[in-house]
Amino acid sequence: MEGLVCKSIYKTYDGRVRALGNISFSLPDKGIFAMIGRNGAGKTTLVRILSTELIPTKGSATIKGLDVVKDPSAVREIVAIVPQEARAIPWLTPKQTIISYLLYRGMGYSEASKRAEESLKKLGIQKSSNKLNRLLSGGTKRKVLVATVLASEAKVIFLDEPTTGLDPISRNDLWKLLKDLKDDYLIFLTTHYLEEAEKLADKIGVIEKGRLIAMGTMEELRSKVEHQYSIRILGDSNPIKTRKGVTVKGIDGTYQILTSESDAFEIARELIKKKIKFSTNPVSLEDIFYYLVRKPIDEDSGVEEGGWR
């Protein structure tokens, strides 16, 4: 059964900003899907039209299928959201969140407490219940936000970039929490996060400048590159020198060279010989990326421009 479906869906702002064009996709009812891209690529504005928030310019989009423009009412029934801004409010306790929450829902208070203590227990976090929000941990408080809608009866979750500014060891956390869940939602996250994305997600889309320019797994966004390994070299020079691929130098002084898996063995091979330290995997999502947006995320990456092209 289709989760979601997308068909040309368009914005635009004052009739001259296109923020989003033609994006079209599906995605099954449970599991993980990302949508990656940097900051304006369009991630925030797709996913408040599919939450009902805003209205698409064109194009039209089903959740179950319930039209997001023509039922709103009924897609906020089995929706649910973590906006990339939301907070946990400091004055409230985790348990009194949920509850506020599911009331606002049209949930009746019995059901709501019971609800709240079952999402808490189900993140781990019941201990923390009474205790006020401003007191927690910002790991801790994130999970407020998920166990919140986990709550509600919702089925599909939208999650615009649950993990930003969050620390490696609550980050992981939350991975690992989103894991678990997969079986039972579908769960759509945006983020900037390459390895978040790699990490978590069952099928990947690649957002740039409001167009949908890839999406599939990582083994079908591996596909669309023109070289599948990746070699990094452990040192601050290049000890050798090849025709069979591209050569990019990091910031750090650290080289990376990209090719085919065959030549990835003789390139190995060379390497042993010279004992250089480096490891060798399949290109990793930003390589991906980088291929196919031409330049990385983060302007200040400090991949040199040079490699891809």
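Keep in mind it's a predicted model, so treat the numbers as computed, not measured. Residue numbers count along the first chain shown, from 1. Superpose the two forms; the largest set of C-alphas matching within 1.5 Å is the rigid core. Compared with the form predicted in complex with the partner chain:
Here I276 counts as shifted, since its C-alpha moves by at least 2 Å between these two forms after the core is aligned.
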Second form
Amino acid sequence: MEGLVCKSIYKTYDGRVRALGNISFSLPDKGIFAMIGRNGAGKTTLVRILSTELIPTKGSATIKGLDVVKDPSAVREIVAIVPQEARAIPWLTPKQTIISYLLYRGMGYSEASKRAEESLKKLGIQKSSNKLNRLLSGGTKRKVLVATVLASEAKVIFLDEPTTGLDPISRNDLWKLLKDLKDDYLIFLTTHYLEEAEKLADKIGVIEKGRLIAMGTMEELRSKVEHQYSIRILGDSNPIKTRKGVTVKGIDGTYQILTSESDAFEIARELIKKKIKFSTNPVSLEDIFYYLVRKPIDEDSGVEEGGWR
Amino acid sequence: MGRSKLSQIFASVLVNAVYAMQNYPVTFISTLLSPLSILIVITFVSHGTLIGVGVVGALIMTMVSSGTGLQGDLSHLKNDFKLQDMVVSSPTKEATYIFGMAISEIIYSLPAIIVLTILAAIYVHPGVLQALVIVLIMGAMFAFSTVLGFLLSTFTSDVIQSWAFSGIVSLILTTIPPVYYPISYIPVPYQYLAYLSPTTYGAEIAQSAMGYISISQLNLAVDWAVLVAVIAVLFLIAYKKARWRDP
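Okay, that was the form predicted alone. Show me the form predicted in complex with the partner chain next.
What follows is the whole complex; the chain from before opens it.
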């Protein structure tokens, strides 16, 4: 069953600034989807449209068959969102934060209180449940907001950059939790952390300048890149010249050879012979992301324009 | 599942009043004292002769301040915490959210209203009809300032804009109008300025009902008509122009 379907969504602000253009895709009703893209690429605009906060200029979308433009009230029964710049209200405690939100969703107080405790426990922050939000660390505050929407009965959750501000351990904890939930929910997240998208998402979308330039599983995205393997050479010189693939210089000054799996093996042998330190991996989401966003849209300009870190 | 509108209203009351006063008790003291401050000044300056009109004025002003306070609170919750974004994407409807927030402002002002009501019983001694007129005016001023507050909050994108709106609204609704004293106390040219504020009409009706000022039946009718018309027009503008879901 399709959980979310976007049909040619366009969004233009003030009739001039185009934020989204012709966004179309569909997602199953369960699993994790990550939308990645640069700042201002259109991720948040898309999430705000899908969560019924914003009206698109053109096009429509359905969530579990309900139209976000024509029937927002019905959609709001089944979705919940943690907006990008949401902050836990400082004069509330985590438990009060969750209870209030669940009351907004129309739940009774006792049910809300019970769910609040369960959700705080699920996120491992039950010890802070009665402390004021203002006294919590940035990471815990973020977790409070995630716990808030997860405590609701909504089955489609939008998380706009949910792990911003979390330390690596807290981030991993949240990833684990989200992974555990993916059989019951459709979780739509936006992120700047490519590693997060790669580790968590069943499907990944890449948005650039308001257009969806790629979408698929990691394997499907990998297949969009001409080369499947990456060899990163440690040091700031390019010690070998090879025609088996493409050598690019990253913005950090290091070199990377993008090549096929079989050629990667040969190049690696040559590097070992020359006692040059290197690492080799299948092309990562970061590689793919840089490849896709640096490439002018609708033009095939080649990998040489890549901008690896 | 069955959605309870009462729960949704209660949510706003908890967030914006009960939890705020429970967790920050200083807000309770502040709300209690703020309407009394001008009343104290007026009482001292008039050697006690204006305490009655001052108490009635303070009751009206408490309601106006509750409504204008709503603008700041809504803007704060919308822009700084994105609460409104989360609520927009929830089953709570716009009217329920605003109604809940408006109630929260009254709850927040309740300590002051109770103290002023006690003072009114001691110094004003209103009859049933007079009390009814005061309550009606309080309700009308609250409705007016609440709708205005909501309308303005939907157009603010940050706290600086919100403060700017608050400053202007506060000048028009609480500084210019003669609420704590009769309008005859201010020079004639400034009386015309005072009539630009809807609060002036409310205050004039309440002061007339209490016998603090004497105005003709026609003037009284005009005061009511202006007040009702301004509220109706503002409701209409808010209904048409206020932004809940962004365009």
